[in-house]
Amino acid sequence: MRKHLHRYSRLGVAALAMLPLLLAGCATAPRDYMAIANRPNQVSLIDLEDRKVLRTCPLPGRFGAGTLQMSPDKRTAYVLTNQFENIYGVDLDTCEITFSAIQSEGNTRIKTTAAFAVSQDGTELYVHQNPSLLLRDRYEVQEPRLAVYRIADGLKAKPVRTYSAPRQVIVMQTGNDGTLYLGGSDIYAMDAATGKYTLKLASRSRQEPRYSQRDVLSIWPLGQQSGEFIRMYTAQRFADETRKPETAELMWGYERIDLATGEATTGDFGPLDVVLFSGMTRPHHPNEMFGALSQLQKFDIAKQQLVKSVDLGHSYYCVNFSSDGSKVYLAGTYNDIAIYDADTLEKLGNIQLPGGDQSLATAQVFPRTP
């Protein structure tokens, strides 16, 4: 009898040892979600698997610009609003405002175009600030700066560190090692602990005999789905060093920082036939570049060729992808999200947002457990 009891007790111990594995197997798998801001001044959490708006959270103040960055745990959305001045952190599960950075104070007005980012550990917020003194008879432009906020300071956050920063910085992103990348006339790498920065990738200052000066439009911090900080440029590519405009090709190109390794790459990816506002490489397909505005276009980077183009029902400013790279999501302008198949560019549907237009808002797509 004791032998049998001993055997059953051993079976019980084995079953208990297997319990964590069994529970892990029953755990809910991550799903893709999107966070997006729109008018009058609100941010929505969308379940992209069900194509359903789960909840819409009001934000203080007035709308603008709707630039959005997610916390590392994908629970809090940090949104630039109130006409490019304030940044709020909102818990997307409860709609509670958990963080507030009111930048303007006294007679100092501070604007941030779209340049802010969250540290990799979620403890700090980095903001590129453009201050101006409002005097009785004039505005006096001040030097730009990088302000660092502590997330733990909550609704009364003030900068805990400030550093001198380059002018004309429009977008920012943090690398996996904590390096802060600032996208302005060139792309810079900054140590957020010391404020020291270096040139990471030359853009406007780039000297190429067979190319004109690059032109960059970049106001959407995109690329996390592909592990990149990326923006597009346009330039004339001349036939030779005589630089004759009549023989030049108009080209699209990309400037890319690998967020995991810090490697900087740049190059043409296709002909400039139509205007595009934003683009990024397709997740798990690094040779495919997608861009959108009035058309959705797909390029083969290695061949520098347009693969396919489809007309859109209306303009969309902001492009993003599902985590597996199978779907393209288009946002910005009106109050809908368009969904396309990344292989065929066939339209799969739309998601309607409550409220008004999204304007320049950034659509961030991310996986997380429900």
Contents of the next structure:
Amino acid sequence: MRKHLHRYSRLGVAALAMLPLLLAGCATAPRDYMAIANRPNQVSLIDLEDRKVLRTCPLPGRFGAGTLQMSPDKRTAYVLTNQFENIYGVDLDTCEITFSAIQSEGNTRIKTTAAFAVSQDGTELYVHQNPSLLLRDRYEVQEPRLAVYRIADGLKAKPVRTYSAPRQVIVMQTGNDGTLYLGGSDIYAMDAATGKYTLKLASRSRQEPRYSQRDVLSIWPLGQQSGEFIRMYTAQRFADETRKPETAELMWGYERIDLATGEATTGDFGPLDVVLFSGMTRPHHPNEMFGALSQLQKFDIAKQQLVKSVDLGHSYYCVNFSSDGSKVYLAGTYNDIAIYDADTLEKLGNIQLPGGDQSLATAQVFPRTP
Amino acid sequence: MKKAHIWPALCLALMPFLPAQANEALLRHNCGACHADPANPEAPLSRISEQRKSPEGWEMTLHRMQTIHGVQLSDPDGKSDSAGVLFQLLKHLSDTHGLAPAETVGLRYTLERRHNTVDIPEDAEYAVMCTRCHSNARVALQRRTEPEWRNLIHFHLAQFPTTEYQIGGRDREWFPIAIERTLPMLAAAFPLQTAEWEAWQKAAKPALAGRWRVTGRMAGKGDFNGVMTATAGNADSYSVALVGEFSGGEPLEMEGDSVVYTGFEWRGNLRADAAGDKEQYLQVLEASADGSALTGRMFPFDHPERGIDLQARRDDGTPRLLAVSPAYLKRGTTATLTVSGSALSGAPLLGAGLTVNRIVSRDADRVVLEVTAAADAPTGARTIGVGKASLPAALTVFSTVERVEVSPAYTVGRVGGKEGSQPEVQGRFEAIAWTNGPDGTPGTADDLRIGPVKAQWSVAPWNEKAAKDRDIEFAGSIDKDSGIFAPAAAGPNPARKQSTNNAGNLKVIATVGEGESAVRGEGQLLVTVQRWINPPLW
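For the form predicted in complex with the partner chain instead of the form predicted on its own, what are the coordinates?
Below, the chain from earlier opens the complete complex, with every other chain and molecule after it.
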């Protein structure tokens, strides 16, 4: 099964890498870029080969969360900002704001944790909304919903469709066939045309005799570089079904949807020694899982072993990779990006961002022509 | 980072007396824009009349109206400034929508800022649902109608959306559980209308002016002994003077004001300018229904951990014995004991095996005795008397300290104290001595509590990780005599691994006695980062 995964993710990445080249029809080879938001409230485009910040575009409103998704043509960054309320589409080559979803309206305040995604064809934006009615003398929590915005509606975009959605959805991603994956207490698959959703991968609702309930905190939509939508869980693994606490081992595990095939896989990948905030598998090395916070750790998924761990200068919340899988990029928390060798975990350098903290922002790495 | 908001004192300078009607008008003027409910003549101001809480509870709500909802408090007559109006509303709301004394039993720890108190409710689901961010007392010191408890839950999730994503939130369907299970529980356990409140509203409220004999204790300084004088002002306010000393000899002299809310919640605001101690102290005392006693705690505003536990008895001329200090005596030794009370006269009565060698000094408030305990004096807690006054279990006679308990057994200290940061939070410890009792086994019912004794203090790493990270070198230091732990400065420390801050996980060790016979006790001190929001109710 892992072989299978491997093949598909390779294909996925190769196809993605080719796409802009074909479209542009020019001779320049694609290279890796990163888009990342930080304080005071801006988004930067970084040339990862030159380790240079090419452009920094200001965003309206107040900072937060800084969750970011790229358009399929890798020209526009969609950033969740203004205290988890607005999503702006920014042309990273001109800094022009071409799209905005201002969610709150009238006395309805709408917040999105980090759950939004762009459709495969780049025409729609899907957003998980948590509305509250702010009445004159009291607040009223409303049912969450999935709102669909038409990107062509630009700066005046309003939802064109809304569906009921589960509560506690934190991250989302679209698969290659257009399926929308919602990462909540479980992972759900939604048909964005009808709003019908089904259980895709049981997480909190999973009943496993040898395991405690899983705990997942994933607020970074990561994995496109490896053709996956991935979150990490922690759980106690007991020696047997009698679940004796003294036999419990704390384990890390992954919950993964292959974006190309839609295949869902899950399992432990190693022991939990230190807290990690985000993680993903290494491009072209589907058996290698990387995670980071105060340490950068690399695991052998099949052996469920920690391969290597290095202490980081400070914490980084967000992991990502170069397209060829040779370099790890660590982002989030403060205002620099750290670069590590994915084989040796040796530090290769830093890229300093203008401005302040990235905090919970998501760094997306993608290949495109300049 | 900006300095956290300093919560206004519950008692400000003495305020002009306003009749109830004027207070209602003040409420309408300041709150009516959002809370007027003309459709409901029974409760013309929505929400406000459907809940009851402590003065501190009202203080937090009013603070939120100002900070989140932008309420600018004002007096239509222009007589009071916004702080004056705040006080006026606090007083009025606490008096008309407060709690009865019985409704605060077991929950006063949060009013008294005893931040070490562990209060884990038996209902495990409720404990995680409602007491993982704040104390159980913040909840249980409120009474509401069912719709008001519902509004509160909605407010929580709407205002703090991360509630359902944090640990203790994301492991469950937080919101549905809160509405379907927690809400009915809260409405049943803490309803708006109660027999206690009915009765308290009708009860005559005690006047608290007079001379008060005060005894107490402060970790690091010892037993306190003093006199508080309260002179009545208007509208339940008093001017207050407190004079006394600690058993270590340190004097204490303060003056200030107090206001009594809801007929029994005494909040004093005292200062000791004379001693050069400019710190402002808050007194949080509960008046007994008959007005004969005041019980609680006082502490510097910025340092709730440096508190003095206080009991005050009205000196009404009745002979009363209130405390003996120290409250223990070792067999076969001689010690000086201070017997405190009021209207004390007549002979000291100490019981079998104790001899008064001489009376060192005496007056109506205190009798100082030099006492010898015979080698075979009966052990245990005993009644002590002076003339007609007596106090049960006032003195414990013991033979050996067999066990030492560090109190508090677990506490949290906080780094701080640098400019632009929160004041540090010290650890303050006492060594409580015990004997194992006749059965010789520790932890059984016959164990004899001797009380707080002198100890030598030290710290050690709590566990292997703390040892590896060298926590004891960075987190701060403990004074070997007083048991006061002073945390290190806030902020990253380049000398530490990953420039982390000066947090640490420490074992606090009290050693009582010397050499072979020394007995040790251990507690845990977690030194952690600052708390930026320090509301009056944790």
